[in-house]
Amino acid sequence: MAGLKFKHIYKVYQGGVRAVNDFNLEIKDKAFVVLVGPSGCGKSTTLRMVAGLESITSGQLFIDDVMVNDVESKNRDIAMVFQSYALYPHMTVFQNMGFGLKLRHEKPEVIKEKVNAAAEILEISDLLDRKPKELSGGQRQRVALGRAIVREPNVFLLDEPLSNLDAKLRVQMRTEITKLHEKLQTTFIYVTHDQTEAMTMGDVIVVMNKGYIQQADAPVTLFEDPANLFVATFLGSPQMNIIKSSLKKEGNKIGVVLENVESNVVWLREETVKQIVNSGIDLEKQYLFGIRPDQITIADKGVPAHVEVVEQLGDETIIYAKIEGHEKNVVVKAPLLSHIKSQDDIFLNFSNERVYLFDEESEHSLIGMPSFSKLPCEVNKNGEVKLGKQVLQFDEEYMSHLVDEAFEGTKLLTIKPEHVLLEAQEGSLPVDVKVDFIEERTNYDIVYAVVEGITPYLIFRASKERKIKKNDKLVVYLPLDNTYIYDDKENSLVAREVAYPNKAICKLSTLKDGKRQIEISKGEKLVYDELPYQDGEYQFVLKQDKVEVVFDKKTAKYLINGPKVQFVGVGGGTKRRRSKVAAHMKAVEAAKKERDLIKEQYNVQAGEILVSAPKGKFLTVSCYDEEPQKDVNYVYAQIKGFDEYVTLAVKNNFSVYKMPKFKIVVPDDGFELLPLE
């Protein structure tokens, strides 16, 4: 039996595609673990890196403890079942299922032994003389499953193996797949986009968008408490209603006026006031308010709003309704309503029990169990964070990946509820709070816990066991894996290499003409008009977050313009003319794409790209890796003449996938000389 480790994981296809970012996540042995998300979030091929048929770009993979990034698949102790079943039509289900132990050159006895037990346990014993043409679709996904299991290997992968089947068979097969995890004991990986599947199966579910985790838990948690927009909307049936609100403030009440329409207001309970008033969001602003459908009920007052549409279905009704402002419909789950007729003019009572409010522009949630709790901090060089009273103390390891920015002013010291611990582990730092209050869930209370002097809540997740109540005093513990230094604008200043500090040794001569010229080892040379130091040998720091990407013009042209299609010659009768004509149309359209998306993530247009540089005031960048953040990308690259890879923070809109080798503008306040150690 195996666990899984990944660390940091990412997938970049030439051209700087990226498929996956960053993918953090520790499947325990034997765990039920569901990747799901929309089309091209990059579920599969994530899978399909654990499995060894995509390499991975950066990153570690571990199963067992065992780092298998270079480990061939056939060496991984895996097995994989696909979309498609993949069966050999000329060979029997016996044969199928018995081929893999053929390729390893089992004993005919072993084989027969093991292929008959998989059958059994998959009830498909009496078809194993069948060809696969003889078979219904949900037996041809017995059998694939079965010669996964001859192997018995570590890990199982499934990779959207329901998808061919009709809506019955579904429901059918994933009550089998649930039982066979139950039976077999071994660690399962289940990649779906259909949300009932995942939320039906797994013990744990990775929610996943445009190559990133939105959130990995329990199926009830992601319901109870999604971490952003995306996962509170992908998750649920109907759909988790969104309205655009502002906040209202009378007296010690704060409401959520709905569309800004001063008849829409939803008056919040008094422990979502305290979060709101002590986490210090900004009364002014404009925020997403959800609820979910089974959360508001008809009543003889409150919202008034107008039914468009009733759905009954059997034990419960749905219904749309307009409310005012708001142009989409607002929808209501309730028990069986048969005096509910379209066109009839309603009120809605929104509870107050379970709402949700989202930041417009970073979708993440706000109240009840948040994303992150975000607690004011400085940090010193010598590793000491002050939070608060209290002072905690970074080691050698965690501080050697702090960038620059983090020792500058008030920073924000970040963890996600659920990784705060209740029992001191190795690597993790004591804080002690005091409870103000607390939220019961289904599985786990939230804790609202003051540390003292900071305004903002330590929220966190505690057992019902442990029994925590209102004013207890305790000391909690933030492990260093999942502990990071924020700025304001939400970009992470733990870098994930190793954040050396960028030194090398140069010389400082005067030139003829009067100018100061640093010769780097190696003969990179930097030249300035003046620069108070004397002549002689020096430490040259290269600042990480001062320097400019240059583009040669050739690039800068290319990035502007993207590629060109040569138009091909139409030669032949009108058919062939009209099919080269079409093709050409499309390889255009295509070009067309590309160039937008070459402008979108550069945030090119004409004249806006730095082409050039001062003479003698670059450096030449060779990059092997990149870490993105919300408006910096961390770069990380080799410069003639520095012992280590540097660390450079350029604009966000910069892929080194896209551009490996590229020039620097190191400007006058871009490096420091200090004297030789």
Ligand code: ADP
The other form holds:
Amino acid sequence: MAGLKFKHIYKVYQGGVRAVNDFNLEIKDKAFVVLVGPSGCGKSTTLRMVAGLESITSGQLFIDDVMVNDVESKNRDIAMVFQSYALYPHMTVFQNMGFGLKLRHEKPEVIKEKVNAAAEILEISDLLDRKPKELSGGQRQRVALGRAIVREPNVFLLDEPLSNLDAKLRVQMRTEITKLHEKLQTTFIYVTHDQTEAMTMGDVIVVMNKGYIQQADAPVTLFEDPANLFVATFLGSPQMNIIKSSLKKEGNKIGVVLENVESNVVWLREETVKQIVNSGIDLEKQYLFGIRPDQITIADKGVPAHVEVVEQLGDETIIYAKIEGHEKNVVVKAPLLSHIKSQDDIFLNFSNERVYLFDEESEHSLIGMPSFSKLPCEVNKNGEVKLGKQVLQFDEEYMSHLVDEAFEGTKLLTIKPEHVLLEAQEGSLPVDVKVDFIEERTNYDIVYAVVEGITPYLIFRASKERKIKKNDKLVVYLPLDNTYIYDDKENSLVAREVAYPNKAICKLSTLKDGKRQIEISKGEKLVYDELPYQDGEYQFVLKQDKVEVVFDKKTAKYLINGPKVQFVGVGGGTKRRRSKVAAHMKAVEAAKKERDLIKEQYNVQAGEILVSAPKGKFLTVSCYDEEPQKDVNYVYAQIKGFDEYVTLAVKNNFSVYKMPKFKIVVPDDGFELLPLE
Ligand code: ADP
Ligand code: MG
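We have the form predicted alone; now please give the form predicted together with the named molecule.
Zooming out: every chain and molecule, the one shown earlier first.
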């Protein structure tokens, strides 16, 4: 039995592949959590980091509040079950199941007892004398599970354990594993690429894509309130319809106009309109309209469509219909409709009850429960936060993580709806709100509340028992460890590490030619034409966000062009030649993939990269960690002569994993000289 906490976990493989990025998750003791996502999204890597089979590049992993980053696999009390059962062919089922215990020098009678108990749970008691080859796929998988059970682990990790089974057996084993979880009362982390498996098995589903968590929540919540287009289309069968659309405003009303269907407007509910306005969107832009197949009905009038395929599934009918001028068919899921035939001309009615709207570029959802509430605020150096007419107070610990930029101008206080509390808790900030309206969901109500003096809503989840109503006045609490300060580009201004003030002792002197030289304690020198200070000793304060990274030539080339592929000479007989050509093609393919990844992750343009530093304007830096944000990267580094490590906010095209030692250019507004303390 154990709970797990993932804090800002990254995995960067050698060569720079970022397999897992900023993975944050709390798994409750005894939970059944499913990691789901397409192949290559980082599921197995995450699981292997939990098992201790793969090192954690940065961030922290806690099992039962103990940080286990450096705890060896065998001491983590974890059992893992793989897709390939990895049974020893020469051993019987009994020996296979007991082998781990034998290695740990358990007594034979203890082994026997534990294996028998596990066999009973899995209903394989009568198979204990057989060898793996005498078993069916399902039975083998059970033995693999049994081998994990006898170890009585605190956490069960299962990596696509059912992928090798045929469809029918898979469905059966699903229920078996769910039952097993109930019997064992242990934490399960289950990996699959199959959305149906995920939806039917997990208490919590973590949807991943390209190394990032897209959303983590209860299955029904992911279905009702997908955070983005990826989650919306990944879960649900048939898939959500996604249709290019524009918006139409008439008085207070807003409607959706499907591409090439001007005659028919889907007018939105008043509450939906408020949500759209709250997300601050441009009404002139194009959006992606989302509607699930069961929210479209066949009607006497509406959007004309032509039926291409009809699937009768017994209790329901799936209709694939073409709307003129649309690339993709619209999918309609209806109760049994026997009269609709392929090639019929029909009319579609789009309900406005459960609709979605996604930004074409960011693909974020603009309706429903947002990922974050974002409230404009101002923070001063004393930690006072002005939020509308209220003033909140950050504590010192929180303040020590804010980067310089947090204190300039209007910022955004952000919090996820599920983190807002209705009861006071230590380390939380009270905020007075008034409820504007409520949206009901299966598991809870979403409350849209107003903070006096601020336009955007503070949005939170409330249990249905609370029976919160329109116009209620209440106090909600924002727990500091889940409250962030963002800039307007969605970069968090709360660094993971303490953001020390980047201080060093320095000596300012005037050179023969009149130029001014700053000498930092251990010999690094910066030279400027003019500086508004008198010669003498000062504290040098390096600003976090004003420096620029100088790349070495090799890294610059790599970031612009990707890895270089060496051509392997093609000689020898035909067979050898063929395999060499194949190897070369494979290397080219891999390089191309890597290049696309670099493009996507760093988005580097040749012109953005500095490859040489102007004389006397740079410092040399050694880096040990980074924290990529939306478009900046917080870099934690060492510079000779500085009191503590320094925190720098550099462009996101730089990664310390590509170049751990580098120079930074310090412009003359990149620092301040303060009197010695
Ligand atoms: P999933 O289990 O979701 O299919 P993985 O965690 O296996 O994904 O892989 C995530 C990414 O990391 C992929 O791009 C994969 O190619 C890469 N990767 C996995 N293992 C390694 C490794 N040992 N070395 C380098 N890259 C790896
Ligand atoms: Mg995998």
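Residue numbers count along the first chain shown, from 1. Just so it is clear, the structure is predicted and the values come from calculations on it, not from any experiment. Basically, rigid core = biggest C-alpha set you can superpose within 1.5 Å across the two forms.
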Core-superposed comparison between these two forms, His326 Cα displacement 2 Å or beyond: yes
Threshold 2 Å Cα movement between these two forms at Asn164, rigid core reference: no
Core-superposed C-alpha of Gln544 shifting 2 Å or more between these two forms: no
